[in-house]
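Take a look at this one chain, the form predicted alone, written out in structure tokens.
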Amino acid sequence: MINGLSLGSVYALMAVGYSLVYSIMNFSNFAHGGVIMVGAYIGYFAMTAANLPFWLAFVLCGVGAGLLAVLLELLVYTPLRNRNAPFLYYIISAMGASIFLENFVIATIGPTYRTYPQVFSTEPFRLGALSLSRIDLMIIAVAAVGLVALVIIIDKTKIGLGIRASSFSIKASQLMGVNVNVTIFIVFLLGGILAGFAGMLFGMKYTVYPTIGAITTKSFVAAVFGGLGSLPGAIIGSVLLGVIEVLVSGYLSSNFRDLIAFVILIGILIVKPTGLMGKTSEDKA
């Protein structure tokens, strides 16, 4: 469960970001996963290269990959919007953008599997018979904290109520005075941080590689599971998903747990297609 818990928090630290984006711009960001690639890499050498401590090389990792979605915003999805394009337009650039950074990095940095230093100690805590890994209690607490600062953000701040009323209605809210191309830089930058912290936890509890970013199909999973374009129901599926997989892998084997994860998509598809608490919508899709 302790394992499931963590990959689960990791899950969704990448999830609210899809979500948040969905809710007020109606399409999946396939690019996410490149923002979560980069985030991983700017952790990574922040720890080895320039030699910082973990704590800073934390707050870079996620302020460099907050940078990266808002600089992808600008980049890809501006134009679309004002040339008010189709949908399909934007989930296709999305794609493109993420293939773009993964080859990009491939080409700089090289395909090299890379391990961070070790920041915790390996010892385990110890309950009786029970061993808690260091790192998957660390990543459970910063997934925690991250989240409930989101879910402040958003039901106690005004950018929050900007964010809130956008996601029902853009034009209204631009109506009612909201600037709706800041409150989506907004969204892309609190999406790319949490990405970017994702990215860095993921990596230290495994490794870094380019194309680290397609886990990113996991917390889509998740997202749908819980209801796209909702933060709590992107919470809960991707806690649901992490604990599902983990006791899959422990239980009956790990060559099960992919193909459960997507037995899981469909199914919720085909049964609900909103999700656990997503809400049906026209346009959204």
Second form
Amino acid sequence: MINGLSLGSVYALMAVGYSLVYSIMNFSNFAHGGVIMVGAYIGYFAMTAANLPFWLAFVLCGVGAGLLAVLLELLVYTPLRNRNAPFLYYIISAMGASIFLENFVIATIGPTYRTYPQVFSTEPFRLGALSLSRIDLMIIAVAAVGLVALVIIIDKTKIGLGIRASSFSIKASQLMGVNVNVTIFIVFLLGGILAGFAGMLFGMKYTVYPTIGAITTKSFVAAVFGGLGSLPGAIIGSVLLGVIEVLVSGYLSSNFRDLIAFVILIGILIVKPTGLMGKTSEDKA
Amino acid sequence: MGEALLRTDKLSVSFGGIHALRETNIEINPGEIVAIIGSNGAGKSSMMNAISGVVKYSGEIEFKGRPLPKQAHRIVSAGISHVPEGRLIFANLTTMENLRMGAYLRNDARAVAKTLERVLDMFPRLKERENQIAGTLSGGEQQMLAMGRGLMSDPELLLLDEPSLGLAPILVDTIFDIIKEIKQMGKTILLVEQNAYKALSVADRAYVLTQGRITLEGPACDVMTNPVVVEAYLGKKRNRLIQDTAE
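Form predicted alone already given; the form predicted in complex with the partner chain follows:
Once more the chain from above appears, this time first in line as the rest of the complex follows.
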């Protein structure tokens, strides 16, 4: 169960990035996996090559991944936006960027799996009869803090108001004086920072490798599951998916894990095509 | 000639080779209501969108004697607010959040609170609906919200694009009363309307747009009695409507 919550938390940190970008720009940013992977490597090298303490490496990886996400937006999506490109082009460019990042890392750093130095003792944390893994607790704590901070930014600040307004109508928010380019940068920055954290935590729990970004397929599923464009939806969808996966692996067989996850996704989409908490389609018109 | 608040020089807008607006020159003086009338597709909204920076244009726009910035957010801070056609309120936000969006660029909380008070005085209905999600407001309330939101930036020039579109006749009267009230607050208004009669009755001056060109301009009362205008936009309108529905 805790294992499921921790997996779900990692998915949630990634899924909100998909959801934020989708809510404003109406496309799924498949380059997000690349950002997560680079985040995991930044954390890894900060701790091994540069021998930095965990917390510093952690901050560095958030900052690095956030900047990478903004850089992608600047180099890849801004030119498309300036030309009013159709949304299909964004998705194709996103996939291209993702393939580029993966192969760039394979070519420069190499395809081998790398293990983070041990930060948390593998000795489980005992709470009464429960024994909890320390890394799982850490993941859940980071995700909770990160996601709560994100929700506060979106719900309570002026920037957040601008983001929510832009997600409804870019034109109308421009007429209110919102600088849409800046708003989009901020969205990529926020999504990128959380993606970096997710990548590092995932790398610490398992290992780091160039195609680690592929796990974002799962977080994307979770975002769709909860309703693309809805932050609470992405979070709830992720946690549910994580718990379901672990329960299925535990009680049935891990071979059924993805099968059942996707069957549930398809089931939900048949019943409610916009996901659990998605916007209704007329909202987005 | 007095100092115009806004002046366009050969303002043109085109979309992929189709000229929506061809070399139009208009002038808006401080404190007046200027109406732009014309049929569907005459270029009225294109003119507004060019001024507020959401479409690209050629030609010059001068505001308060200086070239108008080109980016939408800088135009808002220069003192122009655009209430778009179809209202474009943020249906996912509450009434109050919509109004706060209108003051997005203002940082002086006290001044914003004052403007908010004035807007809520002007539109008491919005106060009642403060925490309601704007998408659930009625059409008339949404129009009021769009206008209130437009006033929240405390603009000098307010662009109103089809404020009466799709509203019941009694609400149309209310909206036009409010337009007069906004003028009394000292705001300058550029008004685009298909309801030519209503628009001309509140306006000081008017321009008639036909296929992207200005074909007539002058004091509103002169425009209203101009035989061509009467023929095209006022007198025969009812006959034509009957014809349209008959076809």
